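Heads up, the chain below is alone and in the form predicted alone; it's given as structure tokens.
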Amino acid sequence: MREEATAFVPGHVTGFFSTHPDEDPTKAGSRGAGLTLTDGVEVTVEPAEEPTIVLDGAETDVEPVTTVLETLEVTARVEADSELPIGAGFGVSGAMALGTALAANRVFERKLSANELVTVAHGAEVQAGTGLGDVVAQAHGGVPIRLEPGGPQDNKLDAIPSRARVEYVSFGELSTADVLSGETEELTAAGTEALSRLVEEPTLLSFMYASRLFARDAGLLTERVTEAITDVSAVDGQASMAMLGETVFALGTGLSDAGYDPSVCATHPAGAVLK
């Protein structure tokens, strides 16, 4: 047993998705596409007498993390530091679940493979209702396209072979659990159409266009998000809404050119890693 281990997990912004439930949470998930980000979450795990989860210095409850610890049959203190806003569409809960799985596997010498750990974290996230595709994307890195839902034993991933500067501004939170527990037929139809469009032309520009259409057709746009996307379009930039949060992300300098003061990062070239 080691004293501690630390993992870095990139943030993930989903541009569009469709939901695909299953009784087995490791088989359930989403199809869609998104950007993994160099801004992410650092997760440190160390043995403890009582399980404790700390996020940005404050003790908290994160159901997927608790489930990961229970699945691996370990008792630990999990400390996460996020460069990203919480509950704003950046996959922070998925990052915490995946980072916990990777670091706990090393600390407690569970000897599980990468795919097994991703499956544990993905299933925990789906079971909690906090995400459907972030974990598998964060494990992959780059600009992943989720062609089939589920964990690594079931899904099928491709990617857009590009890197980009990414800007983002967040106006507030949206509840992923509330959206996913409601009627999702219209959302899934819009996501299926968006994926078909991207598969025909797997480029960043096509991804941004498909994402904007999805946000509109799925009825998820808020007034502030619509205004920001319109402002970026007015300066010939490319922007869309992060799923699921009241957040706008743009390629290049779109938000800066439109007069916003965004956070700046880039697409992450690799997936989650142990440090």
The other form holds:
Protein chains: 2
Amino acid sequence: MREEATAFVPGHVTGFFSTHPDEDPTKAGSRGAGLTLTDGVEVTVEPAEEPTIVLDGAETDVEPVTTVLETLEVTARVEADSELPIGAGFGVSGAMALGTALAANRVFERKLSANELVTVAHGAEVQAGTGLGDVVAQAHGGVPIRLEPGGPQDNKLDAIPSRARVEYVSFGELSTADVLSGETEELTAAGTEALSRLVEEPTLLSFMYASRLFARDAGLLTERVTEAITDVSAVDGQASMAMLGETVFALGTGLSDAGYDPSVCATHPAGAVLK
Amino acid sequence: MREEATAFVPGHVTGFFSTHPDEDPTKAGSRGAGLTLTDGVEVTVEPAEEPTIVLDGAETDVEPVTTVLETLEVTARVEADSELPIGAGFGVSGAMALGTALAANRVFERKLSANELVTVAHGAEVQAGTGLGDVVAQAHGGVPIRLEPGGPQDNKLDAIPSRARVEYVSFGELSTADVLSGETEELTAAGTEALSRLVEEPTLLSFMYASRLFARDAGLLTERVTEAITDVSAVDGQASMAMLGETVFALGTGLSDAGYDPSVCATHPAGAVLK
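Let's compare: the form predicted alone is above, so bring in the form predicted in complex with a further copy of the same chain.
Full assembly next; the chain just shown is listed first.
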């Protein structure tokens, strides 16, 4: 047994998605597309007497992380440091689940494969209702297109072969669990439409366009988000809403050009990695 | 149309493999496993009057690169700089094909997806007989396990969730085309055995062990390679032979500890990327 291990997991903003329930949480999930981000979450796992989860210095309870530890049959202290706001659509819970799986596998020498670890983290996240597609995207890196839902044994991924500078501002939280537990028919219709548009032309520009249409048609836009997207459009920039948070992300210098003071990062070339 | 674009493609040493022919080169390929490397190939593509391929400063002919340019219907100058020796089992031809596909797609705005570009490069490489699995591994990054052969629309990948420092020495070339055009029954039996061993325990140690058995059972070891692997074993290191080249690679400081003067790199966390 090692003393500790650390994984870095990129953030992930989803531009659009459709939900695909299944009794088996490792088969359930979402189709859609998003950007993985160089801003992410660092997760350190070490053996402990009691399971403990610490996020940005404060002890907390994160259901998918607890599930991952239980599935791997380990008792550990998990310490996560996030460069990203929590609950604002950046996949922080998915990052914590995936980082925990990777680091715990190493510390406790569980000898699982990458796909097995992603499956464990994805299933834990779906079961908790905190996300449907972040984990598989965060394991992939780049600008993943989720063509089929579920963990790596069932899903099918493609990607937009591009990279970009990314800016974002966050106005607050939206509860993924609340949105996903409500009516999702309209959302799923809009997400399916957006995906066929993107598959026809897998470019960043077409991703941003499809994402904006989705946010509108799925009825998820808030007033502040609409205003920021409009401001960026007014200076010929490309922005849309992060699913699910009151967060706007833009390519290049879209938000700065529009007079905002955004956080700045880039698409992340790699998936989650052990450090 | 852009002026030029550059892609970096990691090197790839295969530890073991089995061959899987198919009439369709995008479905043919190999099963097996290997390490992608931080040492790799940088490929720059720019529009040109005549198709030209330059490798490390010298004009040359690389069949898979020509095929990629023809498939994408572009006329370009391709300039590749390799940190790795050519023809020695590092996947340089695959890297050139994949880098050309990624960079040409960007320069000529071909709007293909990542999977489509990998399929084009993989098919070109298989058709030329220069490789069977490097391209899909190089697109993935890390330590990929190729569970099913072919391009991304057919294959199935997993990975060993680890990273490592990697050392290598190269004594000379082996022609992939010569080995693959000969009898491959013994090789494929040994490769299949190695893969089931690795799937049972997907760790770096088990990968090195399976690779050494494969090299022996497939009858590919040369005298110099055998000597270097034995020298590394004698100092408790882990080494094996790169498929296909007269090249030995080792984890950590295996070759230095054994008194060699190796090149030093590491496993590459990401797949091929545009710069």
